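One chain comes next, on its own, written as structure tokens: the form predicted on its own.
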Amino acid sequence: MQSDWQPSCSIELLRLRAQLLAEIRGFFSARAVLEVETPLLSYSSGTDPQLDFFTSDYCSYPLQQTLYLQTSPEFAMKRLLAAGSGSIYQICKAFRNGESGRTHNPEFTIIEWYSVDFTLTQLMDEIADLIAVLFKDRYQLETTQRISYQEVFYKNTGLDPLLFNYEQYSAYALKSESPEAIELCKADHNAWLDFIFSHHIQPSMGKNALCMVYGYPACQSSLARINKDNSKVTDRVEIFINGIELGNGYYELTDAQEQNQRFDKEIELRQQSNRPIIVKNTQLIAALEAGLPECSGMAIGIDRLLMVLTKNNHIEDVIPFSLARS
């Protein structure tokens, strides 16, 4: 058994991370991508409906403010598109409060990048490339997999996700055999969502290959824009191999008026759950009123992208500390 003091993981591991890191600094140079640091520490913080965040007291006398440890360095990176960098990338630790477990760390680090004049198709492209270079050697994929969210999952459970109809989707869980799903997700169409795509979806995604899934409903994507044709949709990727949820992906929602009114909305909706309560990032906003270029941008885990290479079941054993030995 080890002692506490010892990493989680092998010095091995510690090895193949930084080769990773090396060879995605490799990969952006190469592209004359721009690499960036942002600060971990913010006066506002994300008002995702789902996500709680770490804060910490800034002391500086007399007065002492709360400060949020970010959640993605998204909005800071996007006042730097908005302020001419160009397309960026940035290797970094981010922080989310309550999420522990087998493929979960609350201090976890991601890769996020941002291409100027890319669509969704075209970062698609890029995140293929990207993860051809990084598996090329190590680990065997198949054939890259592309399918719409509407497509999967009407193939997995006979039900249209664009389309809400409680009866239809608590008929369905029954005969999945997770009532639960009832009581936990009610009336709310994204709740009912996330439940039936991570339990009856996700695990069987990407069986040795790369799957990107595009095209998320509407309800489901505070940064995204609407796609043009089918306002029920925005243009949005995540991508899968093996099951486990790599990254999340947009084309960029640069319109601030419409921004405002999904943080205004998401606010609500964290203050009818009694989540805590947040500072909207008045910051984001004004730089997309300056003007954000056109753009699409990509987060992925560095962490769960260790877990599939090594073939590791838990995030555990791919980082140097786990919460547990910090």
Second form
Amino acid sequence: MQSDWQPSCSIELLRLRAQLLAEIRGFFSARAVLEVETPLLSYSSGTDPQLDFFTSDYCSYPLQQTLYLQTSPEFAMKRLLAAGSGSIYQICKAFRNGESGRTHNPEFTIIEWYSVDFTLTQLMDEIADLIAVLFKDRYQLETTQRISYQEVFYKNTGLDPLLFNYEQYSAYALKSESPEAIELCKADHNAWLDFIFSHHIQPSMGKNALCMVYGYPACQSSLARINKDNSKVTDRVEIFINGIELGNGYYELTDAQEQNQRFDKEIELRQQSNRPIIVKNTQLIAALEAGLPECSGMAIGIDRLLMVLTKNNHIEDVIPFSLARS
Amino acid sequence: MASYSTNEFKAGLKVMLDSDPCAIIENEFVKPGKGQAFNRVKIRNLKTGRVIERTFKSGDSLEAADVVDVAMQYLYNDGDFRHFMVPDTFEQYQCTEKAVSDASKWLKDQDICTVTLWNDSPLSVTPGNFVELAIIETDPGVRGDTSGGGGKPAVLETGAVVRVPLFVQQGEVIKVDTRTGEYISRVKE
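May I ask for the structure of the form predicted in complex with the partner chain now, the form predicted on its own having been displayed?
What follows is the whole complex; the chain from before opens it.
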């Protein structure tokens, strides 16, 4: 008899998920942050050089157009911010093609929010508050850690992540028994950072504690603002518990011109790595030109949060129907 | 030969790595939210038995290895090679001591075991999970002791030495778990 009709997680877990969602809504409602909804399907997609998207077709004869499933609600939410929404949050699905594994399902749930007038430090305070609420009476966490990317990288490897030195990085790869990194990463600073961080640093981060890493190297800035005192780093934060990456946040870039240049650069990178061509989101550029308020934004993966809370080892243990059962 | 992408890697898949046949043990997809996707793979070298970790860029591929497990009957040892036969086809294979390795101490004539072939030549031999072998040498036991506590060494007809309970006697046939090397029970003739 076929058994894959059944959910891969327990009914108990569905209850916990529902409670978490209610608590998240309560948290933001108490802070007068507005809940919003934006389209999952849109005419353009993000330009992130490392993300692949799903497409669909809009058919209304004779009209036929490609639509993209969002990899994150960021662009649409920023358009609301520019239109004067004030602080907003959204709980929604995001879709990333080709991502399946122990901590990945191509369709996943995120809580994303933007706090107007918040600096990155204030955002980190807010993240810590939210995590404290969600973990209270469920999971005893140790003191929250805040550490810069440079410091955590240096502590673990002796390398400076802000200054790419091929010889030193290669020597580290040999010493740490990952000689294949030399061939995989070549002279690509970003690839080296991703490799070393995900293999040798992240797994030991945030043992029974929330660990916030801030000040990412400028080459990993994405949509974050470059730090005003140190142009080598960007005002970006990532959070980890028990070695699991839970979320990513920025002190948001508001400069339309710079955003436009980053888009062009990302599109170029996508072309170099033979990823599908995408349409630049000119509506976001227009929104930034109209004026995005100073704000910080954060997205946290709800499924991974549930994994950590329930000490489950696989994302299938916390979602009813992963791709394999969908 | 076919090849497999990292997305197809799963436990048991046989692939070529550094010119050696290997078996995938574990495949973990690793991807920082905004970063490169990697596959961190645990892999066993089937020639040496050594387990290593190797990272690949997601989407990279490895050539498939022509490795198959075949049930064969152990025939005899000619001093240089051990000889095996596929019961259905009577096809015979000779294995070096290196390929037979630790399995040698469990191999009794006519027993069925698994021979792993790479490009049709024997790579390794795995005995059945349980074998029945006669004890050729052990100290006389104390009658009446059925507790099994303590025990004593016993030399089996294949040369293997296992711990058996005190009541088990020389000449008796016993059942042994080859994976742990532990005594299971006496076998009634």
